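First comes one chain, alone, set out as structure tokens in the form predicted alone.
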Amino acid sequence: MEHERILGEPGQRVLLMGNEAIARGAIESSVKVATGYPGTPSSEVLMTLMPISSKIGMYAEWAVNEKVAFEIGLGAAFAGIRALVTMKAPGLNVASDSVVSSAYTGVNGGLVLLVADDPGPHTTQTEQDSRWYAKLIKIPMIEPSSPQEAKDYIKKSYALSEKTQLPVMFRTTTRVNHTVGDVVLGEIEVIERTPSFEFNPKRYIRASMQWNMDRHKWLLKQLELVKDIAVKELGFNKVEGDGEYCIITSGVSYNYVLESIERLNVREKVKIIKLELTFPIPSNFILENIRGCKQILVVEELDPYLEENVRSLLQKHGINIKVWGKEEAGIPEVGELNPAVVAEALRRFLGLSEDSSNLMRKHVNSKILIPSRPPPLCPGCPHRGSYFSLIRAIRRNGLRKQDVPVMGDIGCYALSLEPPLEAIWTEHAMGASIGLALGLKIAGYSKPVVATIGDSTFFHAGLPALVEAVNKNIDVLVLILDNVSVAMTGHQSTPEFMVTESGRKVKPVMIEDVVRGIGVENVWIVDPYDLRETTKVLQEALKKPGVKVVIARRECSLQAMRKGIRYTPPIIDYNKCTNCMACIRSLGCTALTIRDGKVAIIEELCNGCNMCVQVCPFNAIIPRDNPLAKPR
């Protein structure tokens, strides 16, 4: 198996992605419970552990959302068992209620919370800087800068967690999660513990305000302990060089600093203070190592988190050293950093000529222009059929497309924002489509309102809003786009699966059973490849008052093709084809193209869904072997 290479012998050098290295770190730390919710760039940690989990005696499964995942991990840690919980940055927003309280209860077994931020952003709705959460929650935060550190620091994080009885936030960014590098494997700890849980109301119950104050005092004492243990015992934080120009940095930004000073040939001038424990800020470590510094440059992505802490520390101790932060050094708060940006900041900081950073820019090719290419829905994507049918149903009911708000949600179906569909009006947060639709109707919007939501997103955060709709009998249509997986993040399992990626047999929870169980009376299940029937059902649903749910169920075309489910592409009868382009203009399928001035089908891409067959007004596209979709 591909993932078994992370089970190699200690001392072996293995090429690993950062997320795979984190998975190896969990194995080396004798983690027994690993859970989370899929979200790029964090997904591969659990995807690596799940296929081998039974072999190594680990429970590794996706949870229905991040809050549930964290509570599973916390419960295991209450019992003295080491646990790992993974999520992307917005997932911490979902889990935050439980995470904040966990600082007061503390843990017995080590608990590491992996939070993957996405500067750029590459795949995330916000450029969230989750470092502020550690300060809010008051739990230790560790930041690695490479796959090797990602593995090694996971082990140190479990030691820190158990020595302080606190959950540890392990904050990564995309360039650490997805960077591939040589990783030297370490010893695998063997920790055998019998789960136990003591009755201790003052610690575990938050109903008493006095108890809460007592635990808050305990937490503050533990944070002071963190600084000593992390720095003196576990060796977090490093200093390189002894120049009088000091650079304070952390995480992946450290790599950009290192490359820039080498290219600018200024190593003898600078001292790098690399922070790996970034909450609580290691005040004594910083104060000891800025002695003799003429000026300080803070290099970090996104918010001026370290910068604010450094400025505050210097002011508190009456130290008059000039700090170069975002504004002074010209380091942006938006997007990722890169060596060229950091080199320019260093040039200003060190007073070098402009020629120095110009050479750096040429070296990293920072001026190469790459054409923009918006991501399309895949050929044969069932969501294309769902949205096409919805738009057609709206129009056939005598309404204009611009009169019926379609509230979108998080998932690959959000790509329906692109032409020619341009279907969704909003994409806000996981599960928000239904709640936003309710708000429009409650506010008095007179025309129909539609919420579209994916299967995993529905289970994740859509259920409460649908309960609200049923309870208040609000006139809304919910179109659940069920492609039978968490497709956008790598086709992970949902509660509808019978067997998970770990091989565990589970009881499927079907969406229609849940929907009917909470009281929705008008429920339809359609195949989005059948445009005629799907349109007909949506027309009916749009007219009915009250809560309506249409489940458009068809497996993701990519997943289906991997299983060998693929139909023969249709053919074009050029004697009938008028080159009207209706197929391309209405569907936007990337398997349709123009060749020699005529519409053509790229057979290598086409999965034979036959949606184009159904939209051709002249019956010029002829199906071959797919019985599910016939010409109009």
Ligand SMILES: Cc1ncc(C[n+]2csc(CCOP(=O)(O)OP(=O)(O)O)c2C)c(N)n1
Given for the second form:
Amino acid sequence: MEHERILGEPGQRVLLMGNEAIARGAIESSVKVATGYPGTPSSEVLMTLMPISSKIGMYAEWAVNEKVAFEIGLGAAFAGIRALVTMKAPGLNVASDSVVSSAYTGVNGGLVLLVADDPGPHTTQTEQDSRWYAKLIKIPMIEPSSPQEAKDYIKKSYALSEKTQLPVMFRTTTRVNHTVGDVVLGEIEVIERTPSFEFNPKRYIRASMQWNMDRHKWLLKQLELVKDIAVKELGFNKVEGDGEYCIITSGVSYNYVLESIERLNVREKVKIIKLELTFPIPSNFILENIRGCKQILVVEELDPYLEENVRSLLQKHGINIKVWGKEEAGIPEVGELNPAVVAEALRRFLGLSEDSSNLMRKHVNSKILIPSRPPPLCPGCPHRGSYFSLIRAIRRNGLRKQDVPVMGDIGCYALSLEPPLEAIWTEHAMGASIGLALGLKIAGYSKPVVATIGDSTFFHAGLPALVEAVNKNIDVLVLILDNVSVAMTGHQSTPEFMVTESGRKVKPVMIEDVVRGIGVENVWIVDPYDLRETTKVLQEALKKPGVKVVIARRECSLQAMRKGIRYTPPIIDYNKCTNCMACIRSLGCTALTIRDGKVAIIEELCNGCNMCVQVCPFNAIIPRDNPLAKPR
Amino acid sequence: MYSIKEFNIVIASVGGQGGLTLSRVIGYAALLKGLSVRIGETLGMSQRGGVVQSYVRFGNTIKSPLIPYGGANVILGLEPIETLRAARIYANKNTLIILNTEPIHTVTTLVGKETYPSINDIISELKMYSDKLYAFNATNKARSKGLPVATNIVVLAAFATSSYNPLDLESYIEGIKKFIRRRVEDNINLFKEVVSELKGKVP
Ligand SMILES: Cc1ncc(C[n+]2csc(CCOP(=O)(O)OP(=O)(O)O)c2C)c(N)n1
Ligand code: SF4
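Now that you have shown the form predicted alone, what about the form predicted together with the named molecule?
Next comes the full complex, this chain leading.
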């Protein structure tokens, strides 16, 4: 099903998510190497490419982190092959060291770096506006506004990359990546190239002061070329209307501008200048098109990036047109934009009266307080067993929960912050749990400190910190939550897999081997469904000095259920159940509910993990199947 | 051939109820009619059990994936408090609201930190927004037909019988074939059965 949509005939009109459209764009551009690291909202690009990659002769695989991914893409591009690298915004922070140098070396084959920002932020640690990176790194940046543009502009970005020999940053936001829309498919280009690599130290070695300055000069020259090629040859940027009120916008905000103009019925008054090349700023294009503008409104999400560029351009050319930016128009820097906010900004800009935009509706006075619905761990989630056991082990060792900092990390297990577990104390950046725990101990914190980290996060950036811990012999307990999946971002493969989503057979790299290999002596592997054993091991580990690693291994229950692995749900013996609610209060499993005042199990949600069986003080939950007998 | 300026549907659900799939089914039905389609969504961080709002828009003038406040033609509510949460933002006095009355508790209502409001109170508030309301237990209906996870299809069927529905049944069935992964025939039969049962009942 997936295949027919993505590999459809040119001219066909199909429903594609922005990320699927980007994947199709890569196929149409004859990309041969596609890699990245999972991260919402960017993951579906590779998830779409992987299953069909062998069929179309493409290498499409996840890399261990974004930096490695970028280096793989860059290496392929050095060899003259077209490559795509995908990541979410924080991924660019991880990859940035290599990306910065890549502007100096440049590429031979086209290289597109997809960076997906997340205003809102729906699923990201910060609202980082990655557009500044393009300016810092000095590589061209292209921004699409819809699934159709996402596909079409990928194709044009490869042309731009090869014509200018620069990597192109393709910057999207959640509302482009995750919007589904109708897309007309294009021709699939066939490019066959033999990989080659020239010996050229001045270009590829960044160790000489003179060579580096030479490449910097080259880079600035290329960026001038970019403006011409992108705007004149490739037709990036658009102008619509010829009113005196000019609106400069880009990306998804363009859609809100268009719809607001319709609603306010002000088509004649305005001119829209839609920027698609947003670095380097297409100065001539802007200067030509603001001729005749009375005032300028800049509509953009997050930081005043375009606004600052436009203001400095006008200043430089001595042009005196009033610019309405974030402050003047009341466009927030925090959170994502929506049609109502943009319509309101436009209304102010055009000096229209309040009621002509009737989009905000008044709240009815209500007596109902809608309960919050904090995102829970899934029924049967192994992380529930790990954190439940950890907290119990801390208490059983005579310590108070509030004395033992449990450093969290990024992944599904961070949902343990919600009641009833309320387990983690921090969630900072990928892999940071271990380094932060070390800092606390090195600073002299006297009680035990625990770092909890997922399997994928451990491989991504946790490993160097563990090397540090071993080398400095710090007292720290590292609990690695191995659910054999990159679960939070949609169940991608980890280095422990034997076969990846593309069907490629790979060599599993096991966490226990890595951990022992770097010199950790105290290593345990437990099944987090076994609450008693897991608690016992954690109690022991908490007492030992030095570096301890406990690997809690049990497959993510959602991933397992999708493969058809589930156990028979237990049943409640209402003769024994006292309705004490201990099961619900201690585990907070969403397959447990209250029906007619009594605890009940929602059969269609339960995976039969039997953790509730183990916490019921009255043995009122009767198991019917035994998951412990069949580890993963 | 088919002209609609703008039609906006909000689907309010809890992760795991099939709200996203439902948005694809409806979007595909609109695509078959040659309409321009946009589907957007707002998801929590969890895969199962968090708040999920999907926005399906089709018509000749739509561009953005988001629906303006108060701009829903239809709210398909797969869960009561989620329907209320969505209605407070997107309903207007003409919005058709279809409400599945089967509640899904939240962790906070289960552990007693917050209380789940009564269905009657929820319905009264929804009626303050719009009297075009149809409330029924879609989950029970799905369970009774042996497809407990097909609440989404039952709600779609209810909408399909409404005078608000701008698309035809056949297109929805095509959408089901395209986007429902398991027990496709059973889902189609369920859809048809509920359509005939509810004919004339939904505003
Ligand atoms: C630098 C960076 N890259 C990627 C992500 C996206 N991301 C969020 S959680 C996660 C990994 C989750 O995998 P794992 O550690 O195995 O935990 P699980 O979700 O499986 O419990 C990733 C990659 C991120 N937040 N930051
Ligand atoms: S997706 Fe897997 S790891 Fe994430 S909460 Fe659900 S069961 Fe746990």
